[in-house]
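Only one chain is shown below, in structure tokens, and it's the form predicted on its own.
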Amino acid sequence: MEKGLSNVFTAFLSPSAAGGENILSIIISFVWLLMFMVFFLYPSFGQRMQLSYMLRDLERKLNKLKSIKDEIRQTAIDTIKKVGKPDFDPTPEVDRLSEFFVIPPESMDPYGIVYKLEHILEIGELSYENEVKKLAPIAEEHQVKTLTNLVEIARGINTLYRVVRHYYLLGKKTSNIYLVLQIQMIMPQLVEIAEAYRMASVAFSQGQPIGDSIGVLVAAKLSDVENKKRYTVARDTMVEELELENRKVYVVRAIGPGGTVGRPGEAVKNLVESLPENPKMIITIDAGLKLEGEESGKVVEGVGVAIGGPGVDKYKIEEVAKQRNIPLYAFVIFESIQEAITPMRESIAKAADVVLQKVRKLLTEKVEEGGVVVVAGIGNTVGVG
């Protein structure tokens, strides 16, 4: 290395280096060797430079998350003022609800944890909905439910922003490049989720169906017949009794067009226990998370209970099906996590007709005429009457 530096200085001082190209080449070589020595002899210097660049990049993306958060917050406030017409400024209350939390039950002793979780979630949901109702005194019941979903979106993006900010400031405070590197690697996905939240806030502020509404949409289309009976079987959940392909079909879904998923597990459990004979099968229809490269709106079928969330509703359907030996079939419509919470795309909406055909085919192939079947459309029923 010493010989290399000596040659560079010699060439730089020699008369043959008078040419412009030679001088430029020598200067570049000198700078390169100097940088190599700095990074080789002082590796922490290079790490500090890399950390500084990563923190600046994170700061830009964090500011973008903040702007999205503020936009969603303002959308929630404006929608509450427009729909609920409160005689006070709802901004402080919206900010308070953005910090609302639910503590899950202790799982060290798993016995009975499903019903403990259900109890806590139900209290949280009712409390949250009642708080939103106070902010929108003239809003109708279904509008209150949609507004509740909108404020929950503001709460979700607020939590996301706070967590990212925490790791950014912690990494900056401790100069921990590995901590900063981890959050930087997942930032593109987090920004994408934040953009989905922003589009979801638009959908709920306007009462538009979202991708997750596809299961409810299929159920609504399935029950779009004459001479049907309709009644409530659980909170925010109804059943429609009808004849289809000479089979008796009970269609369970959330009550729209407000934004709610209802209580499909409790509804199916109550319905099955009230029937004079066991159903020949229980069919659940829901949106499912697709893998990258897969087509949105693709319909796949299988067995089991197609319900996401904390698992309470899924547990109840599985439990009653096991007790009465009822087969479980499921249809899933593929979509991305962004498509699930944003306005429903045409490719997903068209999948409803495909599912209807598959349900009819399943009934005729596996259930004899006169048999009883329960079909549950799962999802948020915002915009679906």
The other form holds:
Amino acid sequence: MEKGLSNVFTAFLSPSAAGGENILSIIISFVWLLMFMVFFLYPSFGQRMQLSYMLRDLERKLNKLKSIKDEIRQTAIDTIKKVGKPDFDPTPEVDRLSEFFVIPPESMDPYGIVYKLEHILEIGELSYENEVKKLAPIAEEHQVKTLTNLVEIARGINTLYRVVRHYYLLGKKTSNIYLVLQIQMIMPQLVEIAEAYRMASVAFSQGQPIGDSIGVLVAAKLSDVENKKRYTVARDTMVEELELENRKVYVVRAIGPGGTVGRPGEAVKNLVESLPENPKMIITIDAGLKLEGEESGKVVEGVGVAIGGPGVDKYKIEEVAKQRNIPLYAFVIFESIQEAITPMRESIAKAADVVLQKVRKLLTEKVEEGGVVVVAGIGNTVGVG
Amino acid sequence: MRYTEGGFMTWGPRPREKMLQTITFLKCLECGAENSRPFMEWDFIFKVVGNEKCPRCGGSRSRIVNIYVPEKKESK
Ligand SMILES: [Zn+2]
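The form predicted in complex with its partner chain, contrasted with the form predicted on its own above:
Shown next: the complete complex, the earlier chain at its head.
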């Protein structure tokens, strides 16, 4: 009987060698049959295999995120120790601060939400800065601001890591290939952002200007003249009064060289309300996200208020401009999200002079002599004094 | 799968971007000569530096006028 069966098989597999024993070909055919049965009876087998591949890939990238996160955390701790010289170990405090959160206001009833948001963000910023100050008792004020930025980066990467880990574990637990697929698809960009965070942490640990500083740098260069009046108009934000091409120019920017964006919205509002006459225009200068394929450091112009972030500052300038019918002009310097938070590139730094020329040209073309203009340089003023 | 796995297409060491060096550009307050050096911690634009000798006139006071990472093609 057994003999007969194998004879049938042999005949089936190699009819020319009918009757000859061929154990190997029998085994191979059984394996084929088995695999066929597996796929037939267990249709999601292929998907399971794919899922395990994807999870392995995700795990590797997640480990990379973790190593970047740990590196940034260590940079923050080392810099605080070096610059602030606390008489205790700042590690637990840094860990605590990297879990700090800010709850945005309820938007179900949007009335007055901008001011609520401003209020909450302000409390958050102030308390964060105070906490960092306690960790770095001997650091200078501008260094405290830059260290605060550094701890915020540690917090940002920590959040990123935790979210990615959440989706990885959830996908693994539920074997949900579609969940894993989504996180795997955006993973390369997330790793790129994490790398940018890593470079940003180096910049902030040494107080280097970053790509986002370009708006402030333009304002600083614009007001780099003698005979100017300088005063503070809002927290961390100042005005410099000067004459340019026979026009009266009020330059608004954050006070450097510590890492802060100041309160440009509040500052422009206060300034415009305090001026004896309405300015002929408000010009905002900021770094803007370029599209892929565009060159970094390209300067473009338009109308409106060029300010990124949560929108509070933008709203305030728009409000005051609308009330008084002041035209809004904007210059934007293109850069990528990575370039915005990493040490300033030459192409971006060189764009400052281009913007300066354009601002002067706009002044002479659109404002008559003796007219008043407000120019606001927007961005993080780290490394710009 | 192996295309996204990073095995097939990205074999070999990936050309990792090196941490580029930031350069500080100084202008002597006495003779106006510009020179540059690697960035030092807590340098900032428009900082007046009082302890670095100008290579041209030997003056000790200079002002930082720019800080940036030079583009690769132009770095010597
Ligand atoms: Zn000199």
